Each structure stands twice: as structure tokens, then as C-alpha cells.
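Take a look at this one chain, the form predicted on its own, written out in C-alpha cells.
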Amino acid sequence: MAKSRNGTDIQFAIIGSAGDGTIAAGDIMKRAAALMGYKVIAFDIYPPEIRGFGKCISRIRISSQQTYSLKHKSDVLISLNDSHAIAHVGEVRDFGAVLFEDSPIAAIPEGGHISAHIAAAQVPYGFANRRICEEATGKARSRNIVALGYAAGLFDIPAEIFHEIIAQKFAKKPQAVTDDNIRAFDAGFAAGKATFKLDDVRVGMPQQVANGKDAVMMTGNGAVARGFLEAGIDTYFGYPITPATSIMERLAAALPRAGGRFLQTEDEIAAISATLGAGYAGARAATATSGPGLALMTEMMGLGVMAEVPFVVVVSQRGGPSTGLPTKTEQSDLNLAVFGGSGDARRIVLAPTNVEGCYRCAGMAFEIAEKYQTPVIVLIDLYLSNRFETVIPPRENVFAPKPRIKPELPENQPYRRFALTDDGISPRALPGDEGHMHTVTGLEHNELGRPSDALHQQMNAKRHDKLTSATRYPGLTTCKRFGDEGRVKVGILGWGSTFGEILETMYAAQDEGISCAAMKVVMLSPLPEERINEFFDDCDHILVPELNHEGQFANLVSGALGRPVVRLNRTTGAPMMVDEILAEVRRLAQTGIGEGTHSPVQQQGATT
């Protein structure tokens, strides 16, 4: 079944210069229609440059319905720097508008000025964003809050929501900051309520409510921690790397209140020596990094999954190789998540979808590294880590409590950590505990731990066979099906931040009349096979799209399954785009049964 359009679906994209306040306009913006009981999806792009200069964008796409990504085109555009805005006044569509300052206080050498630029199907807008704030607060310092008023009395959003919103963004600041910002609001406010309104865009508040005070804005970092937290994690270990240094300062400041223990290490190296400690010990432990930072941790990772030890590690994916692209997107790093490291070094990896998905694999994680026995890997990018969503937290915990860890020794016979069982998982005792005195090791050992190469494929087949079943683990959703059901004309499979824009590309080709769906994998590794190969089963096509240049799942896929994928690749450091998914979807409807392997619009050529 198609989704329903009906209702308000409005995306704002606000641009400046770092120190116009444009992510905070932004941060307002998207917890205001949140309170109101929106669904908001936002993120947020910052300049790479570290001394502060560069442009800024806040996006927030408001609507009454469930979203999934962002829209490639914004029906608003909020100018609060000409010279960084310019350049994204086509990415709004026909009839939508662009507020800009139309009273500067300098001369603007010819094309220099917004109005220059806009088409003649967008609606322009323009105020004296400054003289209105210089009026209400005696300086120009808020005219990003002026701007926002603007846009609330243009559109008839409720300037009392606002006023909330804005006490609670500056409640530790002195009153009078307050006060300002709420006048510089009502000023622009008044102004957008006085204009006559050409456009036809229209926000207001939602015609049902629904649980808006429940409603939390998370990012997927901020999820991630959460989970942490509501897991009972015990003790965190972390050095900083963007995109992932959010998680590591919000338990820096939340970890030790609850009774767990925060270090930051001196680098990578020491942050997974000490997670995997604190594993062996007992310890739910967890870190977090990027992909330069995992292929520092390789090495411990192996001896995790050799000595068996349960540990988490969150890698948020950014542009690589190398140094790369430090403040873009990309998905380039699940080779190395699924595969990196010395031997066959098989370890359990969750790719969420969304930031409530972050939330339950971060809290889950725990759960199953401790019924397996081995690392778990957590794997999002920068996208997923900085994009904002509405979520509405379950009131209970979902998260099992740290197990007892103390197995019971068979009479007269030794301690054996490492025992060959029917199900691979041996009895895990912890260092200390009488009578279960084990030696562990990286090298390949007995059932006893010593060092023997005598029972090495054993080993080798026990710590793979025992991860076959976490595709089953209760609770955890490692695949999903979404859209037409039985036999469709293209499947599309995806995982990570990737799988919003394929969900909203699946429902634009149901409108079409496209049969059509979508699978999302969610456990990279061990693969959930049977599911895939039945979604494979169903399809006359498979379209593959993702953020890389080799076509990583591609690659993994095909490769388990042996069978024929069209791959969408994309490196551009921005989220794939819904409209080439859907230029792709309908090629591929055109084409018959065993053609269109071959996809035009991919960025490199060989296909599986």
C-alpha cells in the first residue's frame, strides 16, 4: 500500500556563517514543531574549517506524518548569510520561499545580493531582519531569533511555542538574554504576521497532537548513549574523533553520576586495550570511533574475539581512506567493521536504520556480547550520529540486566573456559572467582586455555558456529520487510542512515504504480541469509544503494548469497539522494527479468 501525502510536510533549510547562529535558529525550529507534535528528521552541517569560519546549515523537515529522510528539495530557505545562501537557492522548489535581509547596511557589489538569484517561480521574501532587531533589543546580535519570528508569523506557527522553546535554550544564561531573544522573536514575529503571503506553504499546528511532550529530539549519538545508559554500561573508555566525540562527552558528563566509571584514553590503542579489560573482568564496556580509529583497534578486536570476551564498540562512519573527510558522510567502513583484523576473526555487527534504532542496538549490544562471547560492533555514520529525530523513549527499561557470571564446575573435573559445546558458547567465569582459575591468551589455546595448536579448526569452527543463532536473537529486529507484498517488480536493499531515503523512494514508486519494497538489513554480520535470500526470491530486480565507492554490501551480499545485485554507489560526503534511488526504480521497472544488471548512474562500473 502506498503512503498517504495527506498533511503538513515542510522542510526549512536555514543558511549562515559560523557565528550567525544558524544551528541554534535550527535547534529552536525543530524543537518547537516537536512540542507541537510533529515528526521532525534535521541535520545539521558544519564547516570543516576548526578556527571557526565557513558556512553553516541547519535543515529540519516538519511533518504531521512518519518521515524517513530529509527532501532534497526544501519548500523554505532562510538566509542569514547571502554570499554562503546563494549557492542552495535552486535546492528549493518551485513556489517555495526565501526569506532574506533586504535592508543592508553596506554596499553589494552586482550579483552579490540573494535577490539576484532567485527563480521566478520561488517566492521571495524579504525584511529588515537587522533594523527589526536593533529596534526590539538595541543591537543586532539575535537576528537569527528575529529570523525564526519571521518565518513563525509567515507561516502561522504559534509564537507561544517558540517563547518556551527559547526560555528553555537559554535558561542558564542571565534572564536579560532571555528577555532579548523572546522580543527579537515577537518583533520578527509581527513583521511575518503583517506580510501578505504569496507561497503556499503552511505549517500551523498539527490538526492531532500526538504525545508532543513526549516527544524526545535525539540525535544518533545522543541515542546511542542513552542506551548505553539504560543498559547499565559500567565503564566507558574513549579518545576523541569526529563524528563519534559527541558519545564519548555526553557519558563523560552522565556516566559517573550513575555510578559508572569515564576515562579518556590517550588514544585509540589504549581505549580498546582497556574496554576489552574491563570485558574480561566482568564489566559492561563500551568505546566509540570512527574508521581511522578501528583500524587502530583491529588488533584488539582479534584478541577479543580469540579470548572471547564481550565488549562494544560504536563506529560512526565518515569519508575515508585515511585522514579523508572528516565532517562528511559515508559508508565505507563495513569492510573493515565485518572483516578487519589478523585470521577469521567473525564478530557480531549492527547497522541501524534511525536514531531510535541507535538507541536499541547500543542497549542491546551488551545483551548479546555476553550471551556470545564476543565483541560487538555498533556501526552508523556521520549522518545517522548528527541527524535529529523525534523519539518517544519507552517509559520502562527494554534492556536485560547484566547476567550472573559464576557457571558451576562438574564435580572432580577442572575448569574448562574454552569448552567445546553443541552451541559454541562455553561457560565464562570471571577472573578471581575460586575454582575457575583459566588462562587466556591470543594465542590459540584448549579447551583450558593453554596454548595448543592441536584443536585449532575446532576452535576456529566453534567461535564462528556459536554466532550463527544471534540472527534470531530475541527482540532484535535483524531484517525487516517494508512496502508490496509477494512477487514485485524491484526490491531494494539497504542498511544504515541509507535505508530513510530508501523507504521514501519506495513509496514515491508505489505512487507511480510501481510494485514495489524494500529490505532493511540490520546485522551485517553473521548475515541473516534465509530472510535475504526470500526477499531475493520476490524480486525481479535488486537495487543496492549505498554510500561508498566499491559497493561494500553489495559486495557481501552477492557474495554470501551468490546471486546478482544492481549496485547505486555514492561518495559525494552528503546523504543519498531520493530522487536518483527513484530514477534507478524505474529503469529497473522497464526492464525484464535477468536484465539491467548493469546500472548507468553507478559511479564505477563492474557489477555482480
Given for the second form:
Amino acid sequence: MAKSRNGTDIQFAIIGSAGDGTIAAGDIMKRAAALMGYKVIAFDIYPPEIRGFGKCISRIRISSQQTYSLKHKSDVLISLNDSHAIAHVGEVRDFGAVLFEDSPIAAIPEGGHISAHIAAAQVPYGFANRRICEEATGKARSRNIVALGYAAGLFDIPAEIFHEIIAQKFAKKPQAVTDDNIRAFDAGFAAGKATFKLDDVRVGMPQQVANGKDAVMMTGNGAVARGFLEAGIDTYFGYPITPATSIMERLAAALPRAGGRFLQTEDEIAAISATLGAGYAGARAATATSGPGLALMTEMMGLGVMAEVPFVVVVSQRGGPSTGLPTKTEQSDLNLAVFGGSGDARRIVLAPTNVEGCYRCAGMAFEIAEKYQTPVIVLIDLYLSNRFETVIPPRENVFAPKPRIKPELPENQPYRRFALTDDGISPRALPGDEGHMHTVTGLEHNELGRPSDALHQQMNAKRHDKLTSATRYPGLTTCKRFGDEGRVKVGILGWGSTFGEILETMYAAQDEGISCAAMKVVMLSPLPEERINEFFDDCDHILVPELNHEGQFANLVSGALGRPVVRLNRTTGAPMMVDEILAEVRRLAQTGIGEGTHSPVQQQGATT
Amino acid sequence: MNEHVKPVYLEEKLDEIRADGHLAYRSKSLPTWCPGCGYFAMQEGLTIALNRLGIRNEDAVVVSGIGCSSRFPFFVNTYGFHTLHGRTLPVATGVKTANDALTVVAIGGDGDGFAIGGGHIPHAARRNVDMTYMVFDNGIYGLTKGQTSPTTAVGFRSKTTPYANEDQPLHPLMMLLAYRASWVGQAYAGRPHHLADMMEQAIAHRGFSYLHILSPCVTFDKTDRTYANLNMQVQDLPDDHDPTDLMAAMAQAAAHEIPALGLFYREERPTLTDVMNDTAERARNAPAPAE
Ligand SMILES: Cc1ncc(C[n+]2csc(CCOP(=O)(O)OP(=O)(O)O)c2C)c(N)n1
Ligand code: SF4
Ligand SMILES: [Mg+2]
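Since we've got the form predicted on its own here, give me the form predicted in complex with its partner chain too.
In what comes next, the whole complex appears, and the chain from above leads the way.
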């Protein structure tokens, strides 16, 4: 893989209030970029209050190769409302552009005009947004679209692309709405084109025109729902909770049309209980929740492990503990996902690192759950749930269920649902199968499923060992190494959404001449220990950045391998910053082997 | 043993019983209940009811929670799921939703249903999940060896109320009527023929049927809900009770300090599956949802 990325890599930040059409403008921008064939990652920030005129930010990174994190600095800021945008002028890089309204009839916001805050090295572009809009449409409503047009004209993005997306966006409204918006866009475009350009930002058409039409813009939650639907999900029982709710809402709309069953239950305990009941009866059954919901579900997870019932639980983490930070991202439910519950209850936990991974993990989770007859957790977080990325789904459905093979009935012997076999996987009959009647239980049981303590040790080993081969499940990336091959100075080990920032850090470190590699671990349970261990062997230092206070993944890995790691923990509610990780990588690169395990950054609180 | 007590089954009677086929619904596991426990009548009753209704063994799923009563699935020759304490109903809802062809019977104790699982009952009832829920009410926690339950009488001394229980007991029948269960009845372990009839009717009902079954715990309750006391107390619902009249059913449930046996209430209304089918129909006719 190329060290750093070539080609286009531009990040827009559109900032305004809810009433300014900020998120809508961002949506059009990211869809347009994807249609052009660019790879996109985008993340919207809404005000915490549901109503009102709070701050909205839409950040869109457009690049030739897919990236999995947002840049710390944006190339372009488009202000739709200076009172919100002023605080963010600093995030524009040097020689980057700041676009803002400068028509005299616009009310000057408190704290002055944004132009007063733009630094000398940033390039200001004031334009008469309101006037252009009113002249083009007779109204001032489409100022967000004028701004898009201005940006497209200035940064050389073909107008036709936007026309197509605008027409799609307003397809359900009267034609006049589309016409007005296209007029607004074109007027902005003309103004942008006529502007004397002083910055170095240029988008243009991508060099290799990739199949932009095949690219689908998805959020992590949208990808999960899509993966579920392609896998032929039969039942979804759920209870709303941020940031998982949009999975539920999508399935509420899509599942009844697809012949599945959807029910909003009275709580998470009922949601997982019914999911387990449906899984037991042979359905592809899933639910989704966040940390507080998973806390309620842990007892039933244990029953799923004990009674060997397949089902899928998606967990989108938010800040915790308790009700915590419902609208902020965090990676602090790893312990609960991997270990939560009573007894030794090993289960499968998949933690995708990007939106495509959400799609693949959700799509494959059923098959894996069925193969190993056990619950599967797909662990994501708010940042992954809500951000958009371009995904090109396979043309053929690879997740659809294969026909079931009924177990044979042994002659002159009772059916042994929990037969101890070589691979620990027992023949599974479903209710309705003639002659296989049996009862499953959360009590320890013998091979027939009858309550008995006698085989506890063997049964524990069965339930544990049967999962080990999952670390090499065909068609699933359970862990993967990136960056320099062979021996390196610094290895960054990561999981979940933070891996995007880790990759970015790795490329930056390589550019600085630091020998650096990164490994993402997607399967957190069972842990692909062998390959992680090989990675440790190759690295002078292992750095584990993650969004929690205690270093839950660091603990998991160093506990499993018995090898030390350097931790980098943040719980600011925001994604990790590349600069912070990079500073740590630089420090480690200058440190001898065996030193530097105690990171200065880590004194913030994490324990080793 | 009292010398006047005769063996229950004579040989010829046994043959007759075997011939009717209900024994095929008993499993090979012997019940673990204390001798004399009311639950034996439930095992007999359910096997008779399933046999009479001609439900094939593999098409029945008995789902239970945790408790002496919840051991039930092991003792019948059907599919069974012995789940978690209090989670009988949502698990059963999942089973039925996944495969509507199955006959689903949910079973639990008074503690399992009305204490830890109390939050699920209204929702299974209002949704009219097509299944039968039977609560074996002994007014005590049997499996954990004799603590009070939500249906324990005021004044009862259990291990957790050594100075006598002062909590007002719940009234399960009135609750289920208020929750809009579409079939509500009551039976008693000491009247096994009536019990089997009620089980048969409850399972035959299309929708959520609730059968409350009074049952003595002979080991941990020697004073209150004993066979002797219950035999003297139970009575039939009045002949002229109209089970389609919800207010009459409420009045009957409220009137009886002494429990009345029989069918309190019955109504026909769409089941959860009907509602889901209807939603699917409307969804297919609606425009496609946005990506
Ligand atoms: C979560 C949980 N809490 C507590 C228990 C312990 N427990 C098992 S059965 C039971 C009460 C059983 O009473 P009931 O439901 O009335 O059934 P019975 O034994 O009387 O038939 C309790 C408290 C448990 N198994 N699980
Ligand atoms: S303890 Fe009571 S409820 Fe449990 S089996 Fe014995 S008699 Fe029955
Ligand atoms: Mg009880």
C-alpha cells in the first residue's frame, strides 16, 4: 500500500443552525461527491436539544481513496450562520478557504462578523448569499444551496452532478421546489466561478472515474440494517436507545415489506428474550441497543451461551457509565460485551472499524451465530453509527441463508441436543422437527439437555472451545495488519471506530520516516491471539489508543498475551485526534525497547 | 398411610388411560416435585389437553421461567425451553413470532410471573400473542424454599416474613382482565378433571389465554393454601355468568374472597400475528422507505 495517499483529499465543514439547512447542504455535498466517484466520509453534529436553533455541523471529507477518519483541520469552512461558525474558524488549515455571507442587509451577529476572525493565512470568500438567492428565486430560503453552488463554482465541481442530487433530494416535493433550488445553485455557481481564487483547494473530477453510480452512501447504522436485510433477517425485537435507534427505525419500515416480523417491546430484557426465543425456533433474529440496554441484556446473553442459541445483538456504544453521555461517542462497553454476565460465558464479539465493516459484520453475524450456535455481538459506537461512508456493496447477495439440513435421528437412541463432538458443535433440531423433542435450559445439563452438574467441566470446555476456530472464519477479517512490513519501531493496535484515526496516524508517522505498522482487531472474542502475538513480536513498542478511561482493549490483549502495551486513553466524547496519537508515536519512536511503557499521556488516569 | 386410601389406579383403569394416548405426552424424566405437590395435576392435565386437541408432540413448545413450576417442560414430551426467572413470556413471544405453526404454552410460578416477570404480562396480554400462559400459584417461592411471593396472604409467616406478611397480595385475575387478556380462567390442582378441561379450552382459544391455577405447596405452606383449606374454599362461577361481559368478569373476580373456578372472560380479537400480517400488507402497498 502506498505510504501516504495521493490525489484529492479535501474536507468541507458546513456550519449553521438547524434552520439554515446545514445538514441538508452537507447531505447534498456528500452525495454529489460520491456520485462523482470520490470516496466520502462524513459526520454530522446536531445540537443536543431537539428543537431550536442550535449549532449544526456537517463535516465531509472527499478523497480519492477511502479514508476512515475526519481530518483535524478542514480545507473549507462554509458558514451559513456566523454566530455558530466563528468558533470554528480555527479549524480551517492555512491557505484553506472560509466562505461566508457578506451582503449588507444580513444582520450582523453578536460578536461581529466572521471576517474579523479569519486568520491572515486563511483565505476569506465573502459573497452576497442572500441577495443572490433572492434574485434567483424571489425568496431567501435556499441560501444553503446558493452556498453549495458558490463552493462548486469556486472549487471546480461540475454543476450537473449537483443538479442530479438536488432533483433526487426534492423529488417528493412539487417540481417548483427543485426548480428554485437549481436556480439558486446556478446563481451561486456563477458567482463562485467568477471569483478570483486565492486558495489552493481544487476538487475537480476524480482521476480514475470509479463506479460512482454503484457507490452507496451509508451510515454505520444504515449499513447494519442493510446487512441484516440482505441476510434475510426474520425477526427484530427492540427498544429505542441512542445511538442505536435508527437501526430499529429502518427495520420498522423495511422488515414488514420484506416478509419479516418487527416488534417494539416493553424493554430491552423483553427485546433480547424474544430475540432468543425466535433464534431458538430457527429464525434469523437480531436486536440492537446501546450500553445501558446491553447491561439489561446480559443475563439473557448467558442463557444464549448456555442453551447454545444463535442470535445477534448490535451494540452501539455511547459515553458511560449509566445513562452517561447519550449523544457522545465512546468505546467503554468492551468489557460488558466480551465478559458481561454470570459464569464463563464466551461469546463471539465483532467490532468493525468502518461503515463497510458494519455492513459485512451485520450481514455475516447470523451465519456465524448459526454455525457456532451462540449469540454474536456486533460492537460499534456512536461515531460509527452516525457517520457516512461510501460503500460499494457486492452485486450478489452474499449473506442470504443457505438451506437448513435437519439433523438425522439416531437409531434406538435418544436425540442428544448437546452431544459432545470433536468440534464442540452438536446437531441442532428445531421445534417442529419430528422425533427430536427435547428441552433446553440455562441449568447445566447433560448431552440430552437434562439438568445435571456431572458434565459441567466438559460442557464448559465445549462451549468455550467450539468458538476458537471462529478467529479464522472464511470471508471475515478478524484482524489485519497495515503499514510497514517486518520489524517496526512502533505498532499501533486498535479496534472499532478509532482505527480510522490510527491508520491516518500511521501514514503520517511513515511520512516522517518512523517505521510504523498498525493492526486492527475486529474479532474481540474469541481473540485472534496468534496473529496479535506475531504483531507484538515485530514491534518495539505497541501503542493502544482507545476511547475509554481504563484501557479495556489494552487490558484484554495484554491479559490474553501476557505482554505489556502502552495505552492512550481519551474520554472527551469526541473521536481521538490524530495529532495526539502521532505525538505518542513520535515519543515511542525515540524510546528504547522496554522503556516508555509508562506513557506520560497515560497519567491522565489509566492504570497499567 | 391411612388404611382407607386405595391405590389410585387399578390395573384395568391403567390400560384405559394408556389407551387414550395422553401418556405419549409424558417425557421419560420423572418429575422432581415433592410428593403431593399440586404440580403433578398440571402434568396430567396438560398431557390430556394436548392429546385431546390432537397437537403433535413436535408442534408444541412449552416455555417456562425458573421455579419448581418452571421445571415443567422437562416432564412433557414436547419441545421445551426452561429459560430465566421471569422471562417466560417474552421468550414465548419470540418463539411464536418466529413460527406461527407452533402451539406455545408458557408456564411459570406466582413469583416468576407476578414478581420478577410482572412487567411482561401486560404487554403479552395487550398484544394478544396467540399462546397460553398458565401460572401455578402456590402463594410462595417453592424452589428457593419458602419465601413470600406477590400472592402470599396477609398474615402468612414465611422465611422472609417471620413476623407475618403485611404486604397486600396482588389479584392476578383482575390484573389480567385489566390488561385485556382475551381469555381468562381459573382452575385448581385439586380438581384435575376440571383443570384438564380448562387447559384444553385455554389452548384452543385463539389469542392470549391466561389460566390461573391454584396449587398447594405441601412442603413450605402447611397452614394457608393447603388442599384441606382450598377444598373447602373453591367454588364454581355462577352458572349464569356471561364470559363475554368484561365488567361482569371483573365483578366476579372482585367478589370472591373465596376463589371461583371457571371461565371468567373470553373475547375474539386479532392476534399479534394477525396484526403483523396486516402491517405487512399495508407496508407492501406503501412507497419504499428511503435508504
Ligand atoms: C434472576 C434470578 N433471581 C432469583 C432467582 C432465584 N429463584 C429461583 S426460583 C425463585 C422463585 C420461585 O417462585 P415461583 O415463581 O412462585 O415458583 P415456585 O417454585 O413456587 O413454583 C427464585 C427467587 C433466580 N433463579 N434468578
Ligand atoms: S417445594 Fe412446594 S412447590 Fe416445590 S415441588 Fe415441593 S411442594 Fe411443589
Ligand atoms: Mg410459587
